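Only one chain comes next, encoded as structure tokens, the form predicted alone.
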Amino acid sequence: MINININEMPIKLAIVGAGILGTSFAYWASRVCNASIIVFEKENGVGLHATYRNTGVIHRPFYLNPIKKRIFAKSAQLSYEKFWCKYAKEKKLPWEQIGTYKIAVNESDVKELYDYMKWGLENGMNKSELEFLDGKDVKKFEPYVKCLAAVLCKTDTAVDFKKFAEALRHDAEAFDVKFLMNCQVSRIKIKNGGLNIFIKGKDEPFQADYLINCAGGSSLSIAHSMNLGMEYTDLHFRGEYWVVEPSFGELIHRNIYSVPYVKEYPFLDPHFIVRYNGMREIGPNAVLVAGSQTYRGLANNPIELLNEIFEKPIINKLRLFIDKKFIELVSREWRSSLFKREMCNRVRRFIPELRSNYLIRRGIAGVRNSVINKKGFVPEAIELKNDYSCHIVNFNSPGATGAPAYSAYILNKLIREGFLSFNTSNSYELSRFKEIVNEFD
């Protein structure tokens, strides 16, 4: 229910979406931008979708190519180093430095591990954070793990991103940001040198000078409503987890990720995860589904499925669906969803003693929304802009890790381009902000 009189609330900056990225935007904008700010969120709380339904790991950027994934790598490194470490401590948020083994199961994958060692340093990590181990060395520390070699990243950290988003919301509200919950943006129109923002179920629009759209799985649809990004469409892949029985799971002490089996598509094979609360899980897979919130089955309803099939530009998806390898991948992922044994067998490649009866219940499923163009999957986040709005789409893993630095980077660009302006009265917050954004230059 909206309890603010929209005629009495001039809005200079509207933010759509209150996940980890939206709350990060709200946090920084409240401190460094000269603007009244409002956040629209369709749910009754923050961080209830991708923010909550992910692996729960603050990823260090050792596996990110510093050229092809420069912005993601920079954002992950700077967020960890200059924001999350201190913020989690100040706010007493869950922070368990578990560490991750990135392992090579096949001989052809070992070379990629050497690339990871190099990339980690190029992305700003300290030498002490990374260690290269052969299979025998890994066995000493993790007797139940089988591999030829591994990179140990000692500083990968298990967290609760939903609690992080809640803390960011609290801090933004302390600087007068207004969060409007249960407010789903249905359409946006440019009018009289500003924006009319229409909320589902309400006739009269909100008016704003500028809008930042970071609505996750809905972000591309919102951009399309303003005729932006019409060359893009997206596909939705549900990632499912299984909880591992503690008597076996606790025999493994760190996260275990394998080098991806299929490298041309942006998916990871299922891995072994240690959550911040000590729970062990395997997952996710990548099950093709109809919508950004299809957490069970193929579609939430027939209309959702039809909309997904006929979403334009159809050619983007058609190219994939005539690709034999992609169809084989989709089939494999669906088998791992339908049959617990299939999921178990994929992880047994590197944890041979795992048995399907050790997977005691399903964990929380999330959906990854992958943007595609005529060439296929787009590897990095996309910014779509006009004079009144900026739309962030394809903000996928390690998006939650990099949200504080990435949001600062985008805000700084918008200020430089004249869409927003600095509030120079808060010199301390401004210096913290600039310490991050200057690293992107």
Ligand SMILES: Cc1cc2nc3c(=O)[nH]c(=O)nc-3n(C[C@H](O)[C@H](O)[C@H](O)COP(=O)(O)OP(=O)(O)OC[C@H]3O[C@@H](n4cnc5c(N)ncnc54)[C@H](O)[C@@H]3O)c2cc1C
Contents of the next structure:
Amino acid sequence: MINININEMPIKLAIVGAGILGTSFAYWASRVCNASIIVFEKENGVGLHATYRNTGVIHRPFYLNPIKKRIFAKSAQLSYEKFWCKYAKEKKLPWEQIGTYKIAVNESDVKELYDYMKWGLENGMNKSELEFLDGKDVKKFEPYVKCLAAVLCKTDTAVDFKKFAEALRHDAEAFDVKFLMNCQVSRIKIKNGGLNIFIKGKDEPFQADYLINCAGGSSLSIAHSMNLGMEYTDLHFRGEYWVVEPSFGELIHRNIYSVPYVKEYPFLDPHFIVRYNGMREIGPNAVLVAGSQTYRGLANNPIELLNEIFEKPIINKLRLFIDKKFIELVSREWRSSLFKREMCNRVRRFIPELRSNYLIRRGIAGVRNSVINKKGFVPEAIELKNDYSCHIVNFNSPGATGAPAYSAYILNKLIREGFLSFNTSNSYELSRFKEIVNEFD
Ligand SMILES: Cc1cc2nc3c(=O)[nH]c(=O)nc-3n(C[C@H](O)[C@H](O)[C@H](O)COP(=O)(O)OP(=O)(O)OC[C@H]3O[C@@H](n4cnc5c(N)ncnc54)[C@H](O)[C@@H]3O)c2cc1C
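Next block: the form predicted in complex with the named molecule, after the form predicted alone:
Following is the full complex, with the preceding chain placed first.
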């Protein structure tokens, strides 16, 4: 129920979606842009989808290729260094520096670990954050972990991203941003030099001058509705977790991530995770499903499934579905969704004493929305723009880590391109903002 007539206010900038990205945009825009801001969120709270349903790790960017994943790596580094560390302390938000062992299970993975040591430094990390260990050293600290070698990243941190999004919302509201909850944007039309934004269940559209679309798994379909990004389609991979019985789980002290088995697809082997509240889980796998909110089964309904299969251009998905390796991986992921023992076996490669009866219940699943074009998976987030709107798609892991710096970077671009302007009265916030965005140049 919408009970506020926002058209009485001089709105200019509309943000769609109040996950970690939309709330980060709202936070910065309220401080540095000369605009009145409104956020449309279809749920009754912020951060209820990918922002909540994830692994909850502030990832340090040692495992990100500084060329192929430059923007994700920079965003993760700058968000940690110049935003989250201080913000979490100020707001008293959960912040547990658990650390991660990125481990090599096979000989061929060891070379990848040397790359990680190099990439970490290239991406701006401090030398003291990373350590290269052989399998015996790892055993001393983690007797239940079997590997050939590992990179220990001491500063990977367990957090609750939903709480971060709530804090950002609170801070944005303090600077007059209006959050309209239960408002699902259904259609956007360019009219009379501005935008008409239609909300499901409401006849009258809202008017705005500019729109930033951060609708997560729905971002691409919103962009398509404005004829943008028509060369892209998306695939949805549900990541499922299992909670590990504490008496076994607590024998392991840090996150254990294995080097990805295949690099060209977004299938990681499930990790062992230590949550900010001490809970231990394994996951996520990457189960191909029909929709961005398909948290159970293959599809929420048959129409969702048909739309997913026949999404144009069909060639994008067709290319993948005739690829034998891709199909093999999809079926492996589905097996680990259907059978707990399969999921357990994947982790037993590096924690051999894990037993499926130690996995006591399913955790909270989330969906990754990976964008593809005719060449395959796109490695970075994508901005799709026209004169009235900017749509962020493919904002995947470590998106939650990188959201504050990434949103600042995009806002700065929009200001440079003349779509938005600076509010120069707020000089302290402006200098914090510039400290981040200057690092992207
Ligand atoms: C399984 C999994 C594990 C992950 N682990 C990590 C991790 O450990 N660390 C990390 O940094 N990243 C991780 N990520 C990635 C990270 O969670 C995402 O990159 C990030 O949460 C994306 O944030 P978002 O705001 O774009 O999307 P979301 O959080 O999904 O927010 C989008 C918002 O838009 C709203 N919305 C959608 N459509 C509409 C509409 N039409 N109108 C109005 N509102 C709409 C939704 O309700 C939602 O609130 C993980 C992701 C997954 C799925």
